[in-house]
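Taking the form predicted alone, here's one chain by itself in structure tokens.
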Amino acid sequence: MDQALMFVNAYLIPGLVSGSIYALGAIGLTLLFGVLRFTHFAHGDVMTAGAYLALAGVGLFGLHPIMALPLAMAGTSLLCLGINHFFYAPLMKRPSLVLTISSFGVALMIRAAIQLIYGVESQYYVRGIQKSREVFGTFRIVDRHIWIGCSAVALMLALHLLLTRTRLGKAMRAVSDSPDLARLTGISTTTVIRYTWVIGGSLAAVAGVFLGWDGYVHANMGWDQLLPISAAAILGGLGRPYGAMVGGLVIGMAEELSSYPWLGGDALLSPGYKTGVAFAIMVAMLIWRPNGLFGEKVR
């Protein structure tokens, strides 16, 4: 029984929480790829910007991290619209590789601005021991993990309803499938691109806030998470939001469960190799099925 409790409390629940954060980040990344046709390597630093905007709300106004989410989402939406207008829109007719390389420069600028404003020291939303509660009279879950899990599920459900039940969602799917055909049917691709940046930036902000809430906030946090988030997007299939949800949960669970003592008293892999697990899954997927689990198989 003690072994089962340790497995659930120390590995399964953290894996689900990490997977939820990865899924939110990967959804934004894959939406941008599907509509704009380039990999946005500044996405991790947009997450960091969202985390620091929420930190400002927590520090200045005493907000709970959940209550600071709207501030972070609004701020990162404006940030994404700004970088699209000044850096990406003028390059839209250039090859996608040019946009991808440009996103590295944007990432460096965002990170440098954060370090200039907030410094390089780690900061926290909440200090001290976090409250936890018993579930089924046996398992203990930290309150923030309940908030993160429930909020992630709610946002994924909201995105599903947006994509399937609204005119904007259908337009986004049409532009993702064929931009030229979408234009011929009267869809404004410029409007779709703007809303895609708002949605992708908002989800990145939530992922950044949850990441900082579950640990601490620092200037490189988003960049450090770009590999597992990219692995989740590739696993699910770039341009496939539902695949990103599944991919994020798989990557998060794989990272946590890789350090469980499956074969005895010692961890199967050192926790320091968690990022290596995400990298290995990404490489294996690129070799076996480059379009991901939910993409069309290529020969």
Second form
Amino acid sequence: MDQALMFVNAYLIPGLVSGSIYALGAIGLTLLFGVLRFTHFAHGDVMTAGAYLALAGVGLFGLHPIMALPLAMAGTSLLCLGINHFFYAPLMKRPSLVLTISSFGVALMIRAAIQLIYGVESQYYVRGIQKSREVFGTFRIVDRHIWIGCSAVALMLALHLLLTRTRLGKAMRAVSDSPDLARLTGISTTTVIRYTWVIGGSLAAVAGVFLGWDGYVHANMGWDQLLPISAAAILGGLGRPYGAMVGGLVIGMAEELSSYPWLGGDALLSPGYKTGVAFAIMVAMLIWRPNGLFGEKVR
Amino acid sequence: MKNRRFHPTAMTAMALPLIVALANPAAAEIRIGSLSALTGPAADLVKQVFGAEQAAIDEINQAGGILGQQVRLIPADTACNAQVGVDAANKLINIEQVAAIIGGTCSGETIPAASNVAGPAGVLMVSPVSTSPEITNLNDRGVLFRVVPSDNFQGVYMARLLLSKDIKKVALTYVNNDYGVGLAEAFRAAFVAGGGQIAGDSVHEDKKESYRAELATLASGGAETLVLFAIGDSSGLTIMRQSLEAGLFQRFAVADGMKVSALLEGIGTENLEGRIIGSVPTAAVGPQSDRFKDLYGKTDKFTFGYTFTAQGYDAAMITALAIEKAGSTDRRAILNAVRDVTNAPGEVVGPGDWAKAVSLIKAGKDINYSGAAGDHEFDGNGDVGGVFSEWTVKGGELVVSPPVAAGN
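May I ask for the structure of the form predicted together with the partner chain now, the form predicted alone having been displayed?
Below: every chain and molecule of the assembly, starting with the one above.
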């Protein structure tokens, strides 16, 4: 294989795909942090829940994974609203550490419920393999990667329009900047919080479905992605949705590209250390730029 | 697959007797722990092994129990993870107060559980699954036995198998845990010593979403065969799928961890036709394995013939026999009884012979358990010799060839 082609096919495209998935997960994490001021550790398991809801759609109605997305998004939004109503809302007045710890508990509950209902085996949306197709006569890409990339861009664009062009988006940004000031101007924080859960949950569901589509569906799949997703959110600056988009792509690309043989011969970094790359970026950011690339001030 | 996806009612029904059992502590019972990775990357396989252990315990209970008491098998989930495994072993030993442990399953959980928890407490562990070579010389204070052969043997078997098929150049990738690393080390040494060439050799991290970078690097060495030591419903599945999609390797040489239904169903046997060269520690064929088949060939407790189910059954039987021989649940006495009941000399007992074994022990006779998966003559390290089979996918079916003895 030609060196440039190998770079695109084996490093760049996978990096973009996992970057898109991280970004979708990180946006939810960061939006929730902005509005609720706590790190939602159950977010990875919310992704898993979305993936399994889509699996139900695929299994029951024979849907294409893309067509199962609305079902997964709606179901996951309901799940998030339920979690918020029963677990987080009653704790809202307590220190944010209490909420953070309780989100660990919620994560365990979601995972255990999934294992109880669906079992512990790995499952999949589409049986068999999908041969890659040639694009422009040279690059090889699998159909689902085109779907994943395009859907991720479309969703991010939709989020951008929502945040900049609608009253809800403005209210969300206002609450994120200063909850007290927002309340004084008559914004209902409860409503904003609910919509934030719907948006964050829906995007997490999409991330989960894509993750399961590209690999396999497993009860631990979301939890295992929590580290790169947190790294992406921190890289972009917690509370900054645009930062999370860039952060996700950067983490995804960095993981894949770090093992490209840049100096010729062997991989620059053994692919066994991919997870370490996300972790190293996160630690470095926390030390030198704790507000992230797009953060402005220390909170 | 469909019938496996939705069974909440079945799960509830299965949980009910469990709840009843918990709410109703029996007066006298023997408690045996099962340290098993019931969730996590090896769950598909371990679920079946646990089913076989439970089948053995049920059989013992029907034949009168151990020391005249009913036996309860108490599972503790390790998630195929070292930390969770240590916690689970602690729970079994200190809270559940089990007499002995069947397990662990993943080598990465068995090693710390034996050396840090069961070893100091002097509690017997009989593993039906852990194949890592590390276990042989582990400082476990003599508590850890296993009824599967070390991967030292499987690595050598795989190397010889490939060389015998005139495959001299391979790429090698293995999952970064005790299982993958141990197997790879044994394979690498034997394959190179036998004149083979390893063009591309890399470890990979479990649970990642893409292995295309690793595969590109491995394929650049020019080998047509990829030796893939991983678990088939985790990184092994992803690697094989991505490699087939990119058309990178012609054949895959894989070990026991890949012989799982998630892989065969997920990728589809039509895509694997003639592409798999597999090895698996297997049951020796003989009167005892025939007897096991008579007893459990049509059982609904586990899938007969599934990887390591015969070993799971044997591990449970050996644990139970050791307790019976010890005459009490004294942990030290149980440990000392293991070799008495499994190693020659002695009258041979096998699957289905519980009542006979008990009467022989009561009569003061020496017994020699010869199980569904082999004779199980433990050496000084608690290891057994192995029997291996080659497996492949042919005509849309999984085909397992007759076993070949190796090791010890």
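Quantities reported herein were computed from a predicted structural model and do not represent experimental measurements. Residue numbers count along the first chain shown, from 1. C-alpha atoms forming the largest set that superposes within 1.5 Å between two forms make up the rigid core.
For Gly272, a C-alpha deviation of 2 angstroms or more is recorded between these two forms after rigid-core alignment.
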